[in-house]
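Take a look at this single chain, the form predicted alone, given in structure tokens.
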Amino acid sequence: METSTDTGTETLSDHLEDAYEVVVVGGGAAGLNGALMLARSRRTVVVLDAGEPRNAPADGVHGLLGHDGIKPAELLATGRGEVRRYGGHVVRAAVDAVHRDGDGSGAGFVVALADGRTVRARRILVATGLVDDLPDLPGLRERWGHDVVHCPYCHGWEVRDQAIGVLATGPMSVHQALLFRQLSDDVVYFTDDRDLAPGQAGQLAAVGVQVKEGRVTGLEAGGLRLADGALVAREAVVVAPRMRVRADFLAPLGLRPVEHPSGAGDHLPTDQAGQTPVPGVYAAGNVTDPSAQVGAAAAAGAWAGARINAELVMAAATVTS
């Protein structure tokens, strides 16, 4: 492995073998923890990391026991080092497609990379996470992850006691307003010309959340600008992005995302251990659970890794006549 000290970030350059027992697609908390479990079980495993972590804009990871406030890049760098300590590989690579292996055995997969290389695997763990599709509102994207947030457990403490505006951008927006009200006495819900569902106005009123009607045209340094020209002063803004999984590369297997029951985006459905409807393909983290924080994503990756190892053990122990 080579490292670069001038930027403080690693250059992921582990040698990529032709085949592994397990290929992990995605180098976030779920993928790295899954790979860690597999490497510690003496499985040959590689993590293919496209280098696009969802939480890159965030100042820190919160609610993670023993690591609260750690920089996202630092957490991932530590995880990569742990995987490598047990012989796992971590390679910077984007995946174009995953196919069934055409050697006739039906026992594995071929992973095609964006740079033209291929690698074979007996099992696949998908941990590519999500893309946050943000509302198309001037001034919002530049502040995303700082004073524009979405999760009270990830960033709520950091905006406590501030003047908070919650923008109606999704089916969970009222729920967000109720949660952020726990952190500040000054919360305003902006309808952005959307109607409240029956009972929601009463819920907001019951906890003291003000409701501001009218279309929001942009975010400015001082607050939210309305279509009538008024500027409502707010120090922090809460939005609900639509969460879209990174899983197009699974289409050749007939595995495609479906709408999540929350209505907040799509996901890959799995069982409790991460098994997708395609045998041999597992998924963990935000790609299957949009609400999972870093700790939950890592735990799901660990559990999926253990399940994959156990499955390979049982496959080797199967006696055929």
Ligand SMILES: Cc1cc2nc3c(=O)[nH]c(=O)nc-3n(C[C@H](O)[C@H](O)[C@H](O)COP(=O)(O)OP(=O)(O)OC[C@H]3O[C@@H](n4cnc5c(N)ncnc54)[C@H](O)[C@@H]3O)c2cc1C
Given for the second form:
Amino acid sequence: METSTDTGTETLSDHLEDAYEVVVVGGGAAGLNGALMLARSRRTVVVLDAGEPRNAPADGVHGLLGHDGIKPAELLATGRGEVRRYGGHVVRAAVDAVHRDGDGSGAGFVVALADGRTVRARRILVATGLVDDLPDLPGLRERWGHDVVHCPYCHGWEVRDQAIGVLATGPMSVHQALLFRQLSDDVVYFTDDRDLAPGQAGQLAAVGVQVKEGRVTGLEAGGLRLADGALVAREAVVVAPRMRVRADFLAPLGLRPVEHPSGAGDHLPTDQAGQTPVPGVYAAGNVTDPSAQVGAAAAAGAWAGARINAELVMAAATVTS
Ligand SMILES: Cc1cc2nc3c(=O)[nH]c(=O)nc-3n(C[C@H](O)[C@H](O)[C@H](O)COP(=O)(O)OP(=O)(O)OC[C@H]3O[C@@H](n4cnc5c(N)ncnc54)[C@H](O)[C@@H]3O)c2cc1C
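So the form predicted alone is up there; where is the form predicted in complex with the named molecule?
The next block holds the full complex; its first chain is the one shown before.
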């Protein structure tokens, strides 16, 4: 029997039934909150989770009411315990593919795991998050989530009043510089040989962000190295990764990510209920909304879980003549 406690101490099990009403793919904030709603609605539900949440490198989760600063792993361990408390299963497993169920059992989908097992489901909740594709710059990757950051609401307070460098990496970079200026008087925008759009130089100047032209060749302990050899001293560096969703396993259903309107990466579009264009397949969290922080991802997962439950209730209540 699977057991767990709220303190993050878990007894792990990879027990899997042959079929569930709902299979949740991904056990971050979105997937676990979706499963919590479903388990509390007495649905049979399993969360299949590869165990690589996006914020794993971070020291703490910030801006989350009631949990500000909690370690990412501790929050998720607590969430797994809450799902299990209501009879939901949480299994460490990677999903390779989701197919339509062709055996006529009415179960809906067959989920194929990387370890060779399969499990059937009537509904799927995709909560697989995204991968941050970082700029390929020496010295950057190892500092990601510590003093190389992307989000003013996640770690802006932690770098307040520091000498901050914003590296131009994409369409969100000037916006980031403006937001981080709220947290420090000393913000330098590094163009990395990218052109500013019309009006952006004026915006940066208006709030006192300096602009440094030239290609950046690497990050060093003391700052950013430019192609001309100069080292510009900076304590923290802001980048905008390209956000790439983890959704290849949905290709057999014909479900593929599309570019997000922000230009920051791709996403799986859904309607307001979290329903994708494939009936019975829902999505929540960063896989559909790259800007969702932990609270928003959890809320979207909870909402999708509730919508799935309501859809199954209504399906059972449908009178066929
Ligand atoms: C460095 C950093 C720091 C951050 N700090 C904060 C912060 O302070 N506050 C805040 O609110 N937000 C923060 N965020 C944002 C936060 O990470 C996201 O809001 C949150 O992770 C989104 O939750 P999710 O459930 O959608 O995805 P995730 O948390 O990424 O969870 C997705 C899960 O799905 C699993 N998965 C993926 N593919 C498969 C598959 N095929 N089969 C099975 N499982 C799979 C993954 O392994 C992962 O466990 C930060 C992000 C980063 C990058």
